[in-house]
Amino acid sequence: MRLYLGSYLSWYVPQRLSRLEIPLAGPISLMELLAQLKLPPAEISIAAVNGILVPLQDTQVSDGDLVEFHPPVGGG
């Protein structure tokens, strides 16, 4: 799975990368990736898998897939 971590995002993994490759087993909820990945879920204002907007329950991913998560975009 190609994951895109956006804005500032990436200060959540280690490596501080904003697109990781995670290779995945089987299907995995975006609830379940983001627990792995210690990101807060409050965090992610925008999720795609594929380049579709999804929610965050209820949604899988499998290997193959690409994932993005956005946080909220404030201005002014």
Second form
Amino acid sequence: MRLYLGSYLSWYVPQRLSRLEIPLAGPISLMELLAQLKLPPAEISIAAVNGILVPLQDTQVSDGDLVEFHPPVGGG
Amino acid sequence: MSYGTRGRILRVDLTQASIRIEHFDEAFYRLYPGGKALAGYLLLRELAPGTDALAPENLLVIANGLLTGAPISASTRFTVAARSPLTGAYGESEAGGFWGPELKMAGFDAIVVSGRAAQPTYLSIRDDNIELRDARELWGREPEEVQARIRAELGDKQVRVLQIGIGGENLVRYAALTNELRHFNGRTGMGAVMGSKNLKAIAVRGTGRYVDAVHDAKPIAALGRTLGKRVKEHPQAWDMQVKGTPGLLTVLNAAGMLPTRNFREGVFEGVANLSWETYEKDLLSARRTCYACAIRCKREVKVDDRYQVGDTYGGPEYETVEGFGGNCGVDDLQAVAKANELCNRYTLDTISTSSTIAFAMECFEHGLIGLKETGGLDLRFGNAEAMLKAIDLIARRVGIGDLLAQGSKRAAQVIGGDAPRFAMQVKGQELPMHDPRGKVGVGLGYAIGELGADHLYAAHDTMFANPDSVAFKGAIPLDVAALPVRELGGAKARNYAILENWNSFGNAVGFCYFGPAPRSFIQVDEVLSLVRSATGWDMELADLLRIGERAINLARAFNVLNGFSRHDDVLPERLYQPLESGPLAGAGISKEDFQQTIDELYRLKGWDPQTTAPTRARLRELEIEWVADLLGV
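Starting from the form predicted alone, produce the coordinates for the form predicted in complex with its partner chain.
Full assembly next; the chain just shown is listed first.
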């Protein structure tokens, strides 16, 4: 699975990278994925799978998917 | 007694070639501590309503914030204000960099420039050695050369230079000012006002010490050291250091609110080519910062490929990447970097320049202007070469550039037909790169803000959607509510009013938006401690918010006296129409709900719902009842 972390979300992963490859043995819910990565759900304002916006709750992803998480951002 | 300010304002009359220093007392600074508040006071008190923005009678006020120059991250800013040649309203723009702190060390809180010099002139301030100097040899030259020549002439490489390029000289109505070549007072055309006065530059060197300007410097220095360490532990500050504002682009595109082809769409198909990853790979040459700031959000770029871009004038910020990128339909980041360099060399506001070109592109697409009017320029969306050429024509006021140098509102009136529908502006000022259809509070600011459309009146709705987020929790002391991003109504109006007062306070003390809540690199209680340490005044949070509200009311009164009313607090019609594509496809703003929310804002602010004049009662509460006398309320 390919993961894209927008803006400051990459701060939360040890590699501090925006793009990560995460091998998945089987389908996983987005909430489980967040827990594994220690990404706080409250910092996710947008989740998208393969370019389509999805709710954090009740969404399953599999190997081969592109998952994007983006935080709330303001102007600057 | 020191309370953060220097107690002195420099008065420069360019017509008379006279200079004098005026002193103000502590009671004055408690009401108008600096920046927006001080500038608003001076303009409202001293500038006759109806004064032509480009006439000698207009006043150019340059005012430091109360905390400007403190050894604290995100507190370097100063305000430039005047009646705006772009809007005819109160004009104001803030910039960071190094110039403001230098002015504080020279011992001044503000400079008020009046009149017009008989020939190009620059102002030199070296502590109390102040003189007007001949700038005839500098006129028409580019900022890099001007800065070098002034430093050589004054024999001091540490002189900080605030200046205009040819955009300001040629009175482009959205011309900017630059300091240290990389920091810009971009909005509302303050560079044109400076140009109209034949004032090329203000060079400053100050040898004073910050500790002598404040009540108690020790806790300020201690917090400065703490913030220096905090950057790596703070996600938002770390993000600004590593990516800077260009990192916003992919987030807004994913949310479906990335202004695309003049706000017709909210998703840009070429976003990958404009993304931070491309920026870092193809453009980035260094990271830079403002005075004493540990966040270091400024980018420097260098390109020697499809375009040649030097590293002199700073890298494009988010607004510029998106303005010349998606909003002009251009997916070439190198072309965007070139556009940024041109604007910075010419000192043009990149937001209004890009937005005016996007407007012209839509007019061209609809046949309202053709190759005859553009002088052969094929001004289609996506044509990077035509976009770059247009910037050049605007700065030089040649051909179609002469029309576009007036801004999209005036240009639309000349072009006629459907053109006004394509001018994405409020009060004459072009929209920044944030689509209110995805965050309606930003639209409240676009509509009601005294400067015309701007994105920095109040923190955006997205920061307050989740009560468990870092952003929301940091703003809890401000008493804001967690609300959906697209919800209008009374609660949203209340959030907006609080957050607008907070940002306005920030503009009075010199804060950058990347410091205080909701980004909360500097916590609200730390902000309060800072003000107390600097001033020695026993202030509470409510007092800080009242400083902000007072400054807004000064600007509002200025606008009312210059003929502005409710009819000017509106959005471009397009924003009430649904977006054509992307995750927010079909989303518009309900005009009825929007108007009701504006009404609620007037009520909360204590303003007349038709004239928008503040009531005497509210002005009394804000300790500026003299404004009620001016307004006749």
